[in-house]
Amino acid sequence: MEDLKIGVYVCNCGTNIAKVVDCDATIESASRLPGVAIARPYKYMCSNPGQEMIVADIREHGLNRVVVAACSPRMHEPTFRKALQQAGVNPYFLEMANIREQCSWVHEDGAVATEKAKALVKAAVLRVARHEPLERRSVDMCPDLLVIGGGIAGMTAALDLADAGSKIYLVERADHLGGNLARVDLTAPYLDSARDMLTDRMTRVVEHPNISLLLNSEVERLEGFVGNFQATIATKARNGNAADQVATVDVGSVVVCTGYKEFDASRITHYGYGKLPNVITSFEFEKMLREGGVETKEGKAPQYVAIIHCVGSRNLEFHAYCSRVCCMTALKYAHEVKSAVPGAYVSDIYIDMHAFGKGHEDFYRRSSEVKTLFLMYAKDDYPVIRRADAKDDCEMLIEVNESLSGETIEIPADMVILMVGMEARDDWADVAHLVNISGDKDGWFIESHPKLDPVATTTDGIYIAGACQAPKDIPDSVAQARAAAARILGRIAKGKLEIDAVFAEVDEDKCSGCRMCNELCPYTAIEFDAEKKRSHIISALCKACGACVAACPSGAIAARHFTDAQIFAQIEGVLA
């Protein structure tokens, strides 16, 4: 083994670490470990001065290994690898010890936290001594792209990518573009026409020379890896006697924009949806508005209109999350009812009023000025709707336990609009399996990181945008679609794609061909060579999770950067 010169750096992380862990004692302990040439503390190691300190020490002291004791490597391992690379050292000669999440954030006793930090640093020092120089690989990047879903997010992503010169395959299962937005009349808070907004986008998509629009189509299969996917797309024949058309296309990346579905209001029985004829959903009311009038099933202009929020949302029985768009849409309805039937009385029955977007608070104020009656109810104390008696001057009565006044109030109604929330599409699991991504407990697709990487997924080359990721309004959907497009264009501009050097490898001489690893791999990175009767790992898909390494009965699989020698050295350091 080469002459080791290890630099150890302990981050105070402001007071996140230093207020619990004795950083000076940790440094003193590390300085006595074999191979350690220098040990330093610093307030913020991830800052530019912190990184520059590492670069300077490598050049001045000839360091060939670096240990950084700080936060989770998920946050800053790439940061410190770049610092090593800048100084001319292989970036994989770095090891991080997580003394924030694993020490200072979980222990109140400073002495215990400090001893644990010392052990983790020693483990890192012993492990980094066993590190091997690894080199990243590069693969060609196919510039053609696939967008699944033709709603506002899908069209936005397709247009941004196509305008940059890429060939786009835009796949939509319906026979038209627009998604759920195509069912909307006006948009809050400025009451702009959704039809006008979509017409512009649709026209550009249809006429764009770089967009191949595939309506009545679905992606049946997606194979390959980032930069080199093969998508099989089936298009339904317009003539029922003709066969479906199936095409296979090569694409470099995929943007999933499959949207959402509306909550089924009949699941909440006390609102009478499906039984009381003039209890309708928000989308049914949108259809009424698009057709040019506001009237009851009997063809009369309603004198009393009630709007009920959070139907299916913010409800532990159905969905605990907020659907985000309902409050402002309800205020929009109040304006549209007043415009269509000037003499109508509008009641807005809500849990909380969420006016978080640009212009929304002003819109709320303007709604109160047009004499909308606002009534607040508790989250689990729903309004109850019943038919009115013949003596009442209305069709229905709504009983509300009004939270602000503490009184039970009866509201007359000739029409009740239920603000149905968003929920994941029924086929979300099939889509997730198709593109090899994950969904949460509610069926929304999971992003790589909720703050730092909200459009990427854990599968490289697969991006998500719009309301398939979580409930969101039009501006957020458009922003996310454009962000996904920007991420993809950044990769295309490089021409080649760099693959992480950390992945598992199969020793074919030891492989028995049992295929156990094929079934276990969560990233579908392992394929079986029927001719050789051996398994093979696609390095571009592998995430080095170690499932195959641990499970292989023949011991034929090894993970680069997680060898037995490295792991045993780390264990020795922790237990010493």
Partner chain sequence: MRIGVYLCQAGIGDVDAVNLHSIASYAANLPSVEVVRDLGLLPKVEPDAFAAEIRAESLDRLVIAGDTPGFFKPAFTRAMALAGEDPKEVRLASFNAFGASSGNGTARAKSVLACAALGVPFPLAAVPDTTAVRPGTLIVGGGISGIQAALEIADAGKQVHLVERTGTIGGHMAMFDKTFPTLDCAACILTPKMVSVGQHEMIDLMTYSEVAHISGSPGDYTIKVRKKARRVDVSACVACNVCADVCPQRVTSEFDNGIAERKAAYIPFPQAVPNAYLIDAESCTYVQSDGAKCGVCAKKCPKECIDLDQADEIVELEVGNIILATGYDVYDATKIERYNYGTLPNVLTALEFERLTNASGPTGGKIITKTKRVSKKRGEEWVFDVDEGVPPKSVAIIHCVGSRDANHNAYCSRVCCMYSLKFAHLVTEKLPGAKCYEFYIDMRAFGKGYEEFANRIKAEGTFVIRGRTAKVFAQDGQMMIRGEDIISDRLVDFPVDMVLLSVGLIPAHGSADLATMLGLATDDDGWFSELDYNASPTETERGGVFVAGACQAPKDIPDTVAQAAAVAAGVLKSIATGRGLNSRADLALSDIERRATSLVRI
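Now that we've seen the form predicted on its own, could you pull up the form predicted in complex with its partner chain?
Only one chain is given; partner chains and other molecules are left out.
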């Protein structure tokens, strides 16, 4: 083996790192480590000049290993691997020391942080010395697509890819397409027909030769890996006697567009939903609008209509997040009530008016102009609805601690519309498990990067679009669905996929065939060869999580790039 020539690069990350960690001291200590040929700082290692510095040093000084002390490898490991590759060094001869998230961002005491940074750099230097050259492999990319959910996002993603020539399996649990949007009459803020929009999409989906529409269906199982998934789809029989149909299809990518469900308004007792007959949810009001039946349960035209915002959203008790669409929907109702019941008085009880999109503020202004009475309440200080007395000219009274006047106000109401927020579907965890992605504490699926990669997930080949990622309005759902389509189209265009070289391997000689690892693997990447009585790992599925490595009683499993020697060297470095 040739002599080690390690280059150590310490990033200042602007002042993110440098303001706490003494970068010069870190470099000084690194330069004395065995095998280190060069150690240098730079303001932004990830920038073009930063990377070029590495490339130039490799070429000039013949470096054969590189340590970058900067941020989390999740952020920039691919960036620097590319730099190594560009300079003609195997990209796996890189190790990152995370001195930002693990040092400067978590410690206030500069001295302590610097000592820790030194230790992490040392660990990285010792580890990188034991790195082995690894090669990535490429696999075929199946152009076909599985779309889970037939709402606006799912249909949009399906249509884009189908138009480009892919075969699409659009799986919808209900017996019709359209999702929650099918329950809506008009869209905000231009009051266009939601039905026309859906009819357009649905007609295209149904008539599209490349789309295989599977209604009354659910995905039961998803196996395989990016470019090569096998999905098992069960379709419920139309009549009770026939057996359910189960089909298995091959797809290259999966787009999850499972949408949302509305918050259960009866959970907020102050509003009397379920007890007071004319307290209804926004979706119940949509139904009235569609059927032309804007009237109280007693069949009268309501004189006073109140709309309460943030039902289930933006509070401590239920959901902290904003549901994003309710404000505009509420403004839409203000117009619709005035249209259906001329002369009605509308009060709109809100916290902050989220009219942020194109045309939204104008819509808000117009709602004011038609004399909607806006009342502001403070978060967690719910209005209270009670029955009015016989002498009142209304059915209910809503008591609000009104913030803009500082008064406690009683508003008359004959009908109260609760703007129920969006919630993750009850079975979000099952769906997440099915396609091997994760959800946040609210059950919204987690994207790969909240800003720069809002459609991909941590599992390659699985994309998310629409409100299953977070509450979203129609244009944003459509944009996200199309973004997912773009990502998939890009991959299809290339035909082949590169697979990471890091995965676990079973040493067949040591394997005892105990099958302990088989059940443990979260990615179902381990299969058992009954003939040989040995376990075998499908490398393309393996995410190198290391669960099997730790569990194997015979020590037969080793993860590439995470060998015992490498890890022990790293530990030694940290402890020394």
